[in-house]
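Consider the single chain below, provided in structure tokens and representing the form predicted on its own.
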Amino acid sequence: MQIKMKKVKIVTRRRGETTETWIDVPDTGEEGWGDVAGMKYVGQRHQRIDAVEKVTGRAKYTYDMKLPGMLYGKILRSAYPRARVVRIDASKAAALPGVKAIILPDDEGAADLLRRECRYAGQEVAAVAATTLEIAEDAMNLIEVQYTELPFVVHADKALESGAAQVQDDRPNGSEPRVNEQGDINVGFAESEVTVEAGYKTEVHTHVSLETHGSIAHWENGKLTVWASTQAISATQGGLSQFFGIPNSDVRVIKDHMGGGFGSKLGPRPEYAVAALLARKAGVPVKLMLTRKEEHITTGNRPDSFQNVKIGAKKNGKLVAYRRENFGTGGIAGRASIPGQPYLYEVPNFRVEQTDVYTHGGPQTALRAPGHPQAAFAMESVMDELAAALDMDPMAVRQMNDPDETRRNMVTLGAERFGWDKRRATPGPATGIQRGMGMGAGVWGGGGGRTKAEGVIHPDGSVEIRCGTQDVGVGTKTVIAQIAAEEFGLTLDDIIVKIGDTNYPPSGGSGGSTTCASVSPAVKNTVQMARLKLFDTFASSTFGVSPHDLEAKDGKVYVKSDPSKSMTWQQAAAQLGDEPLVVQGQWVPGLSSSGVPAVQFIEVEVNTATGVVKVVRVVAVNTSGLIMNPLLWESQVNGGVLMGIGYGLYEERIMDPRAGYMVNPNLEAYRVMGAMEIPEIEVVAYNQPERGVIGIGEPPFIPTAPAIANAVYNACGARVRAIPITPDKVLAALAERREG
């Protein structure tokens, strides 16, 4: 083989362990991307592969498929936030025409699923199966449940009061405060000229996709085949092998079309484990998809936060010290962490104090980039407040504290693109319908790796791409075939992607902004590898020169130094003889990187007499280092914007104090963006295609809400803390304005 190849070293960074592994590549002479500028397909403008598939229809999601001989799936939720189940009877339900399966909690393997002890409003009881989906809901309803009520509590600052109930047996609400400091903020703030002291808080944040959870589960002679709507296929698979003790072989999972996670559906979930013990116990398939009301309650949230912030800074804008101290609640479960050190900006004086609430409250999950936008309203709000006591540019400020020379960079961009200069030095009048301009800013990292690919030349020239990842909608698919037709020198639609199988080899889940800079580098690796060793099969025999030596482009392979020597892509496959080529590669280095800013100037319309905030204009700055399809990245951008502006005027999840149970668990109480509330959106990028690539998914979606909050207080002077503003808070902080 005339293949030359070097070895790189992988680095991989696991549950506090690292491991270093060396692994052999060709070696093509080329550093990292190449001449991204000269590329038909990378880096270029395509329409997605699967769009016509989507917008006609024939493109099937969990939610639509249906198996022959499907049962429905239904669960039975607690309807108290703390409560102990005393005696459950499925009789009933049992003797009702086509019920099919009753799983209850003392059932075996439905320990871990179905609780006799509920800690919070939506938590699993007891499942069935039937023939159709009405059946399985009459029969859930005919299942009796005798509960012991319990005291409960379902708001952070109420659970760290004296007496409130107890939400985890072997703990307090309030864990012990996580502390992380530099300096010493009592010099800090007695050298500040000026200091800013105030409180912030953001509400609870529920997951929304469009798509609900859900699978459809089936069982053949003792292996599992699920398919799912999930953003980790393979740590689906994982959980699953483990919850049933089966080999990870005998558990496959498949996701083909899915219509949004967004986080929540990052990893095993419930509902997957309790159609599987349903489809096993009736020996069919069963379907269990949630509802809407299912989602708000059960599948995870962003946690809120009450963040009370202190800020310090000379009289020319330079900041000397900060504090903060923020608590949040995650529910049951989970952190309601966010950054711990200045968000953004560099003090040399800081001591920040957090400390996780647990409430009787459904379980905190991943939501589109973890902790950051609670960090990013507070400290992006709290530098504005400074600027206003300083009388300086919030801009100004800002970039003579950010240590970031990109994001800088990003904030003049976007200032000029926006038209910064036209905006008010001071806050318009507390009267008639008034618009401001506001910024803000934010930091994401984006990293890749634990990917693997494998390419297949057939000798008849189609070619095929594997890869155990999933397409959650952004455009995965799209972004590998660019990658093979690039370097196979073929056409999009010469190239077969398959996806979204655990047969396929494995790769993460798609969350935290990784999808694109895990996978692209592991085809890339695995294209090269494939077309070099078909080049080994003739360059030799063929035209007297090493694979190297050739290129692929436009449907032909040629000799680079004389292209008069060349054959078709057909004939070149068929040099292959009868076999395909089966090519394996993974995720290697220098191919992409980690750690991305994000900016967005905002302007808005405020309605001084009703409250009502209206976003007119923005203006969002991002980077991802090599942007593959910038079609489908300005696609993501606007996506994360739109979220943004959900988070930050309409989104929040309301308890009843007394009931304990969310009483907005819909789509007409719980609003979320329409399209008559979608503004004008420039998207601009900043190109850094010698990073390689680097994810897109979260960075849009940190900078929005504060920009909001500032851009409202420029328009009419109203200072709304509290997110979402809605039209209350807006009008309370204008009648403190007015009060003075």
Second form
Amino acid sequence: MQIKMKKVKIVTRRRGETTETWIDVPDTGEEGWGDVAGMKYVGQRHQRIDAVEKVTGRAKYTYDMKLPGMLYGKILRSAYPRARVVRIDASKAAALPGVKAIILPDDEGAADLLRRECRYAGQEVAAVAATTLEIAEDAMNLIEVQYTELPFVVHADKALESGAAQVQDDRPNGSEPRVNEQGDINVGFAESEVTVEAGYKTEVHTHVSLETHGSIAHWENGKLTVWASTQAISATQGGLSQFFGIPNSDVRVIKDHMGGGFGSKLGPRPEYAVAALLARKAGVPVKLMLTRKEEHITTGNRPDSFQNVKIGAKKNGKLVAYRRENFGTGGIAGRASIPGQPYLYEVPNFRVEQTDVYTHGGPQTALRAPGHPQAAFAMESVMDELAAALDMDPMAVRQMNDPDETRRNMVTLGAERFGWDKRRATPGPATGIQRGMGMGAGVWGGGGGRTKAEGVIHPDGSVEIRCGTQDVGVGTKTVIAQIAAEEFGLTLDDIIVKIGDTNYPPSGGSGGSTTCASVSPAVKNTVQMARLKLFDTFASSTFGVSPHDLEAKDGKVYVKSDPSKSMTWQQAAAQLGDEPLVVQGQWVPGLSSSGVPAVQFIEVEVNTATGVVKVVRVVAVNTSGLIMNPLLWESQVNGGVLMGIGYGLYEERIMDPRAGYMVNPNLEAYRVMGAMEIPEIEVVAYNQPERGVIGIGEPPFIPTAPAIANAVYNACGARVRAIPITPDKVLAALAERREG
Amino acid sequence: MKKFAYIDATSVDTVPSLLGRRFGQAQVLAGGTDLVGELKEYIATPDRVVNLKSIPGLDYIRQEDDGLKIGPLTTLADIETSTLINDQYSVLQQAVSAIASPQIRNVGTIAGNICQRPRCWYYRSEDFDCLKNGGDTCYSVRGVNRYHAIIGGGPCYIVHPSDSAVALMSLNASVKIQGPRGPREEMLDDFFVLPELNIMRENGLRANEFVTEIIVPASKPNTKGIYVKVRERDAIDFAMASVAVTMTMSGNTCSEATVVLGGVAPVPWRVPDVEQFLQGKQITEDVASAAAEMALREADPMSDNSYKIEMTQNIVSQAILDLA
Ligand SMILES: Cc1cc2nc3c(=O)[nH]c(=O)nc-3n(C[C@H](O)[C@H](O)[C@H](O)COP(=O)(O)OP(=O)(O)OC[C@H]3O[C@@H](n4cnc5c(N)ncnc54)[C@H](O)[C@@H]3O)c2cc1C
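Now that the form predicted on its own has been shown, please provide the structure of the form predicted in complex with the partner chain.
Time for the whole complex; same chain goes first.
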């Protein structure tokens, strides 16, 4: 073999332990991704390779799939926020023609899935499978359950009151406060010349993935195959094999297309296990997809937040002290924490105290940038209030206190594109229709690792890339094809990308904006090695050169120093004889990084007569290091901004305090933004290709809500400290302003 | 969804007997945009669904001597785009084009819109056994009542969801109703009923009656109308508050006016006092705000919906000023 290799160090951290391993990678003499500007695919705008399939409806989602003989499953859920099941009688359901399987809490294997002790309205109690969805639903309604209703509490503030119903048997509703401090806030506030103190509130936010959660489970000879709408095929495989006590190798998880997850589909979901239990009992495949209502109440949410913030600064705007006490609820899952420092800015003295609260509500789960939008809303609002109190431009106050040079540059760039200099210096009047401008910022980690991939070059020249990642709808497949096409000198159509199957080399879940930064380096490493190995079979014999002296471009392989010496890709592949070349590669350092700021500038229009706010214009500045495909990247930014507008203006889970149910588990009263609400969005890239790949899923969602709130204030002087900024809140804030 | 028999009606006359005399047993189906939702959520659980679309000739817009006649199955989209509905009825077109989304307007019908059931989130949820669903509690009273009634409520506090009904009432429209003993006609003013009269229904249709025509009388010359609707989203949202105003002007004096509020009461809420007050007045900002205040005089908000008073006052005065 004439391939030159070099050693690189891979550092992995797991549960606080760091391990270092050295691996061999091809030594091409090139660092990182090379000169992307001259490339045909990497870093270039390309339509998704599955775009036509999707827009013509040929793309099959889990929801669309049907297997021969398949049954439909339904889950009966607790009708009360807290109750004990004292009796279940499923005999009427069992007698209904078409019903093939019923599982109850006491059945074998059901204990961890179905409950006799229900802690939120919507918790799983029983499940049925029947020949049609309608029969399954009828059967579910025929299961008679007698509950003993118990006292409950569904709001975080109420759960902290003395005498509130206790959610978890072994601990109080409110956790011990977690304190994070630096310096001395008493000294800091004493030194402060201007202070602002205010309370901010954000609401529980649900994912609203277009495709609901669900799966199809199929057992064959004791082996389980699951088609799931999931962001994490590997974790789903692991979870199901553990649940059923069978080897990982006996569980295969497949996900082709999916309609979004936003963090709610990262783990082995209980409804997957229910479907598999039903399927095992019935002896035929079972499909179980959730309804929109189930989606809102059971599959996760972003916790709410109550944040009391005090901030102090010198007259020149320099921050001196910051104090925050915050709490929120993740329902029965508790955990509601947000970043534990003064978000984004440098403050010498701070103290943050956070409390997680249990309530009788559905469990929280990751949702696009967990914790950050809550933190950003309060911090970026209070910075705006501080700037007003200081009589300074809020941008200047931010820039002065922001330790991150990249973000400062992004703010400058965005302000210019947006026309921040045209912003009114003081709020407009509380009459008529007024426009105003606001800004907000955020930060996110991202970064990659832990991914393996496999490249196959067949003797006929066809190419496959296999990777056990999943495309949650963002274009992962396309990025993989781009990297391979670039390396092999082929077109996107020439690359067959196979992902979304646990039979392929493993990758992690698609969460935390990590997929692109995990998969891209692994694929790059794989195809680089595959290319060199292919060349190695003939470089010296045919051309008398080393494989490193050959290049693949435009369907040809040729000698770099003498392009007249060439052969076609097919001829090159034919040198393999009758055996395909199979190469495994993995994520390697040097091609990705993590840590990105995000900045947004927003113009709104406020109707002061009705309190209705419209977002008119957004300039979103993001950075992702090397942007693999600007077209896909921009669409992530657009999506983030739109979701951010929803979070800022429309979306909230509303619970009835007396009944303990969500009153808006639908898409009518749980408002996500519609086509008419979409503003002009200018997506601005702050380019840093030298950093390698960094994810973009989360960052563009973080700054939107506070930027809207600040723009509303700038428009008409209404300071709304709670999102969503609904008309009633705007009218109340306007009245407050008029009263002075 | 509960199982039901599906019957294609073939003529107007046969519908009453297909419906039968007991409420809840049978329900007519037009575009289905409202009814199907109620069926799926087990809010409506009829034994029979009587399809009206199988009856020929119920889809029309005609200008006749005594006014505009609209067939019950006329889609909202057809009303929105009809050139027959000229300036004097423009308030109807404004209201209809503010309903839901283009897709729903393509399918939803005008009679269905007037007869649609309320959107109260307690009523619409199978989780709550509310007064309107036959239970004994109106959950809105001590629950979350942000979108509930501020006028005319009690013991149930729904708001009437129809935009078209508000506009039609401002045009003094009436409906033709078919019953077992033939047709009758009723002003929309009398058609809708408050919960204190009948908590289970929002209008006075008997179980075996249905709407067969909407009649909009011709209005006086120099009459103009306006519909203002407040909603959080422009893409699909019911009214948080709305108002339809028509005014007949001579010069800048109002000789006659109609004012109907939407989104604030269990029925489209006509305010005759305000109509009288405006008569003979020159329309100034002061007159408009006095009228607006008068329109909401009876408002008695609950814990979360007092914002509706100011919001509605603001759009009433804006509507009046815009027409002058
Ligand atoms: C997402 C969404 C948003 C909406 N937004 C709005 C909005 O902003 N403003 C608004 O006004 N409406 C709104 N609607 C309601 C919609 O306009 C109505 O559903 C539609 O107009 C009903 O017409 P349909 O023909 O589909 O009626 P159907 O669903 O067929 O019937 C509705 C009801 O009326 C009864 N009915 C139908 N025809 C007759 C008749 N001839 N005589 C007696 N009873 C009859 C039915 O039995 C049923 O109870 C919305 C609906 C949806 C689903």
